[in-house]
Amino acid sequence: MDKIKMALIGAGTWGSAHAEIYSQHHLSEFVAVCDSSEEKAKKIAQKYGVAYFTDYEEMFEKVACDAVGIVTPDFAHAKPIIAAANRNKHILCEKPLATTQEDLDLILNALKGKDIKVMVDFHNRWNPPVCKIKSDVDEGKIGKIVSAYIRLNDIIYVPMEMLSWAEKSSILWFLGSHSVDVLNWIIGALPEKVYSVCHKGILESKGINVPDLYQTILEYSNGAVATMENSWILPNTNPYVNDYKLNITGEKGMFNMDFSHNTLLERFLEDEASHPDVIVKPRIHGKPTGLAYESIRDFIERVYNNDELIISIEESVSVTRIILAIMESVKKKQPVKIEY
């Protein structure tokens, strides 16, 4: 079989890495990539000698590709999937499917009846320490889950610089989803209610109108109890920029992950200290690995030998149907039951 044409949509900082996991992987041919900015867009494509546009419509008629990334903002997704799915592309689009209900509507209706692969990327499925968690809780190792704890919050730099349109989305869309994919992948079941508070000022007295943070309790259908802790406002003299830690706890033991603050490596130079990332998105012998580039790789290799993907549409959607009903809670101050 021939390599996987990939096209990419989204010339951004994270678009930059699809696409040199697209370029490099050798069952992959990187052919374009398109952003509403040519500038972004130019400077990929000539790096990687591929053509490049800022319509996505005009790619597809233009360009002959098998499968397409979509690396667009939270807000952004829904457009482009409808797009790759009506010209029959594999999708693999980054997180979350869709923010609105209106635009989970459109994206399910497009995807009817097409025989088409469609992975969002939350790429914790291929974190080490999650991935063993949850081989040991397949194999009984401590019992039935009874409770849960996930921390999952960011640096004040990633609303305030690293993000232009962090007032169009949520700390909840953009940590929130990988957050409520652990739990729901650990756990094994869905929740079937929410109650969600959430905090607002800081943000907001900084000119961007979006909540601070919010603390949710998610309970499971299979009897476990979930906290979850979504905030983008800590400081930035913290070790990372994210603060990430997970605790499940069985009938029968217990697992703790700490992210935030491992001694794996630890770096102590004239003026700074730091934890450099050895996990998620390191370099070995000028080469990406890491989680963050595995889930990439995972989903080239698997509509190349059409295989099953790890992450199932249905579950995708599910993610994003619970983060509306955690929306809904705040607004209403109440718990809410989520509608599958």
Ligand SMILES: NC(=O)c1ccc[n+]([C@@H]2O[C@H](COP(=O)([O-])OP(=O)(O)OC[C@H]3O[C@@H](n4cnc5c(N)ncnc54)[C@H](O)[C@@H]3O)[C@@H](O)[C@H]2O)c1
The other form holds:
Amino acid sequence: MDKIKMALIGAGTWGSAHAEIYSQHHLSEFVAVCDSSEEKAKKIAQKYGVAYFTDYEEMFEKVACDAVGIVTPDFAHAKPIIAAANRNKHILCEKPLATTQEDLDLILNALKGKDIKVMVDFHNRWNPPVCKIKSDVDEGKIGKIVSAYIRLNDIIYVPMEMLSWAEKSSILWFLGSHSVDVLNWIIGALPEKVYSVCHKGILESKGINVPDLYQTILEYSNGAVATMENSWILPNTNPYVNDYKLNITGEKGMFNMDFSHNTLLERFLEDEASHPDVIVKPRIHGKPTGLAYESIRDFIERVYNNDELIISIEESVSVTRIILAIMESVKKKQPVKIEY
Ligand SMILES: NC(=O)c1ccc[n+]([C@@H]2O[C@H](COP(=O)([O-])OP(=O)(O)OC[C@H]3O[C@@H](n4cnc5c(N)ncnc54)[C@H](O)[C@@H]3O)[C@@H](O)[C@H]2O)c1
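Alternative state: the form predicted together with the ligand, after the form predicted on its own:
Below: every chain and molecule of the assembly, starting with the one above.
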């Protein structure tokens, strides 16, 4: 079978990671890139010797591709998904699937009846400790899950400097979507009710009109209760860009994951103390490795082999519905029941 011809929409920070895997994987061929910024599209196109465009409809017209990676900002996934679905392309979309009910409805309408594979890149499904917890839970090692605590925060550099569009998203969409997916996957159920409180002021005082953090409680249909913390204002001196912890407590046991404040590797330089990344996207012998790349590779392999994808579209739709309910709860200052 021919290699999977991959196109890319969104040639920013994370689009560059996608481009590298599309071009390196032995089962894919990177064929074209599109970015509304010609400069960004051209940069990646020149690096990999592919065609570039500033309009994805034109890209689909002119270049034959089998699948497309959508790596536009959080709030700008719907239109490219719909365009790709209309042309029957398989889709790997960055998280979250959508950030509004309107976008979600448009996406679901466009995907209706299409024989294409669609996956949202919740790459924690390839995170080694998360996967170990999941398999042990499924084997019944800790019995029925009673409670969960997940904390997935960013240093303030992310909304202040890394993302030009932070105030059109939030820590809930940017990292909370991962948190919700991890909780749903491990708990093996969906929350029926959420209650959330946010804190505002620190980012606003710096000119970014978005909440600083959300503290959320999720009540699951199987009786588990989860607490989820997502903050975008950790000091830049935190030893790693993320602060990521997870506790899963069951009737017969418990897991504690300390993903970023671990002592796996501590680095002390004259002017810096840090925990360098060795799991998410390290380079080993020059090759991009780690969980963030594994999800992209897995998509290519499963599309090539016509296998079922690891994350279903329904699961990703649920994540968006849950976050919309969390935002409603913040607004109403009361618990919100979730409609699926
Ligand atoms: N930065 C990260 O570490 C990271 C990690 C994992 C996932 N993600 C996800 O990847 C997505 C992109 O994030 P990023 O950090 O790369 O953002 P970015 O701003 O660096 O890149 C987004 C790119 O999309 C382009 N774009 C916007 N609208 C477009 C359109 N209609 N057509 C074509 N191009 C368009 C922009 O010009 C920009 O180059 C987000 O959903 C984010 O949550 C980011």
